[in-house]
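The data below hold one chain only, encoded as structure tokens and taken in the form predicted on its own.
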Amino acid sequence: MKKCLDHPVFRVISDIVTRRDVSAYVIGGFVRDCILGRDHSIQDIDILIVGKGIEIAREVASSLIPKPKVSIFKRFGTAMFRYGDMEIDFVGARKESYSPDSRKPAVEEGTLEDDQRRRDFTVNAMAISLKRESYGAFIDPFNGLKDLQDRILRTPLDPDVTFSDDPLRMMRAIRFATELDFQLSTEVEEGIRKNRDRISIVSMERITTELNKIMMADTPSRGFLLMDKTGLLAIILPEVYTLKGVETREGKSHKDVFLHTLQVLDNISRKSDNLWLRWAALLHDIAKPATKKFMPDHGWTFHGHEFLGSRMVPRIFRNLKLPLHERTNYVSKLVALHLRPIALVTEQITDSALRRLIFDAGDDLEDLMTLCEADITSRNPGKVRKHLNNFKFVRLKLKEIEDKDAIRNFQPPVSGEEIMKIFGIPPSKTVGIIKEAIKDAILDGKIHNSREEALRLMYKLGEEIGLKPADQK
């Protein structure tokens, strides 16, 4: 366990707690992600202290060359400081006891023995002492280890009594099991399932924050295949959870809307950390349960899902309490969109078509693009590389565009203000008329993007309607 401690301020730690003759570990998911290999995920150290957490903290920030500042939280008993690149935690060890209607528990000072029993998993419970005699000794009294090796998660009490104590240990187990790749233990996922109700006395804010962390994992369908055998996807994201399930009718069956989305949400992560995008994908069907017909000709549709789907993007952004407008905006966006470029692969491709998904898209066209790449799904692999070298096309043909129209977030060559002091009229519905005539102009290819043709544009739509120049009136 050693090699463990080779960061630089394990020694300071020790000499200090050991001068102090104070017992101190470094504890939690600094031990577990040490073990596992996993260094480039680790972003703080927690330091476990038997006593006064605050004081041993500021006495190594002073002995440390720069001294960094250490914000103090003394209703918790905490205290932390940044380091290089890590952000160091000295906390007391405590024991808890909890009331039901709260996972705020009343804390007292307690034993290393009292903070590892109240610890959420036996894989974030392991300590390595830091005090000079007993340096680098391992400390695992709920096998933590074994359950590293056998990739499994379990709690070191009754995982019914850790759960109903603090709820969002449920996500917590969900969220770690998706990031490591490990399993459930039987206990741990029936104590979910029993107490999953138990979900709404936390703050929406906290379990977010544990679903962002699902939806970065490697493989976040993991997570959510996860939330739905346990309880929790029906009552933290139940338009997700609607979208599970096959219909058929007259022999006619369309996909698992839930299945579907949960492989284009993977897709998109083997492409993509941009977490937004990932909503994106995870939204992107969200409306096909409202807008399922069948129709005997044709089968099952789901015609408008993307226009309803795109409205319904606000409305879940803010029950998650995740960030409004420009978050929202950006994946109500590609949700609008996402049918549009499948349609040019089916469809006869226009350099109009092209321009206006071009307009439509501005520095979002990459990601759109990336989202409906990532939306062909089918057990058939001839069949997705075929659509995937349609796509290529498509690529070629929309870089082509806008290398010779410079499309993107073009702004007219004629401003609103211009058309109103060259025809002498106030702001009117006219202004507006003309100005997206010049637009729609541009994008069909009637006339280049720019302003010379434009002007000429502008006059000739001012003479159809009786308009003449100020200069003239």
Given for the second form:
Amino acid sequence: MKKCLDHPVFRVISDIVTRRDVSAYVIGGFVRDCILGRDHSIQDIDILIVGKGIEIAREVASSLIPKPKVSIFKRFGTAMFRYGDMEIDFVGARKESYSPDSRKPAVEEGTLEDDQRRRDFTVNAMAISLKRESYGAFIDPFNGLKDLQDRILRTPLDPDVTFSDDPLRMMRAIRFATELDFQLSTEVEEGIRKNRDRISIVSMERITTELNKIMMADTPSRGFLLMDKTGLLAIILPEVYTLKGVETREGKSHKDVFLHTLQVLDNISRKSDNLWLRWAALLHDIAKPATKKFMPDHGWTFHGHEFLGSRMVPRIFRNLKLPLHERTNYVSKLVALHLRPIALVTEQITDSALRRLIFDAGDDLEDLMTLCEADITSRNPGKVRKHLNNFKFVRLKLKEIEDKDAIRNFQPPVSGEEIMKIFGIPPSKTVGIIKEAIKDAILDGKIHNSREEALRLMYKLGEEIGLKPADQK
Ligand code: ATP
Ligand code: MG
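Given the form predicted on its own, corresponding form predicted in complex with adenosine-5'-triphosphate (ATP):
Shown next: the complete complex, the earlier chain at its head.
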């Protein structure tokens, strides 16, 4: 296991803990990912000290050049610093006991094995010794290495205890299974199903952190299928859970919106690492259950699901304690617009419709097109190709119009203040009507997007409704 210790910082730690005669280990995710050969932009390294971690952290930091600033968390007996592209945490070995109504354990000092036992999964409990006489020794009392090779998540203790003690571990299980492409052991899956309701004692922020990591995995659908299978989905994201199922009437069925949504999410994840675009994919059809109707002539319809869905986004984000208003607006907007490019294909591609889409989508137009392309989930490859070609054509047309008309982030060439000043009128509905009429004329191609033509139209509109320019009164 020495290959995981080739960074010089491990030698520095080794010298110090050897001199002080304390045992120290690298443990957890770093060991797991080193064996798996996973790359990270920032290495997050956990150093376990049997004894007090804070002093060791200070001494290690003092021996490094340049000397990093150590952050100390006295209450937890931990310390950390950043060094180059590494974030190094020092923790004292702990033994924990939990009471049923809280995630906060009573903590006392423990041995290496006590500490390994309290870890979430066997593959996260492997340790490598740093002290000189045993440098590089691999300590794996729960056979994490075998589970790593078998790509399976097991808990060091009975999963019922592990999950009941800290229910966040249920989300972590599904997140690791998704990120690493591992299976849950049967016992782990059972343990989650049994303890699923205890997720309610975990703060929503921490759940959402795991959820976002699931969203950012290569194939996020894996996590959603596992959340569904174990019963967590209905608790955490009831709106997504409700997408499940197929109804048939008069021999006509609609597709399972949950499975379709997961396909769209996986499709978009192959194209983009934008977390919020992925959220838009997850929520694009979120109002289908609420708008579903069976029309004897047409079959199943979901009329207006894009608008209702876009209005559901803020509440869903609020419940998840997802931050950032501006992200909510972005996701709402993409949900609201997700049918527009399709309408362009099926109806008629007029310049006016293209300009309006550019105007409404603004800088998010490319993301919207990416979402629409990901939304094609037909099993018929011929159909998929046809739809993709249609969108290619729409993209081409959009570019043509954009190059010509500069509609994106369109600013009205005549402002409301100007209209009021020129006609000498107070703020009123009339001002809005004139402004809107100028915008429509530009988007419909009746006038060019120029100040001169806009002013000319403004005077003409004013005259039609009996307004006189103030300087001629
Ligand atoms: P990643 O950094 O990719 O999220 P990680 O395994 O390093 O994965 P961290 O959250 O950084 O995860 O935690 C470091 C280690 O601490 C884990 O490997 C695990 O041994 C332990 N750990 C973290 N959270 C828990 C928990 N809730 N219960 C038990 N052990 C945990
Ligand atoms: Mg980590």
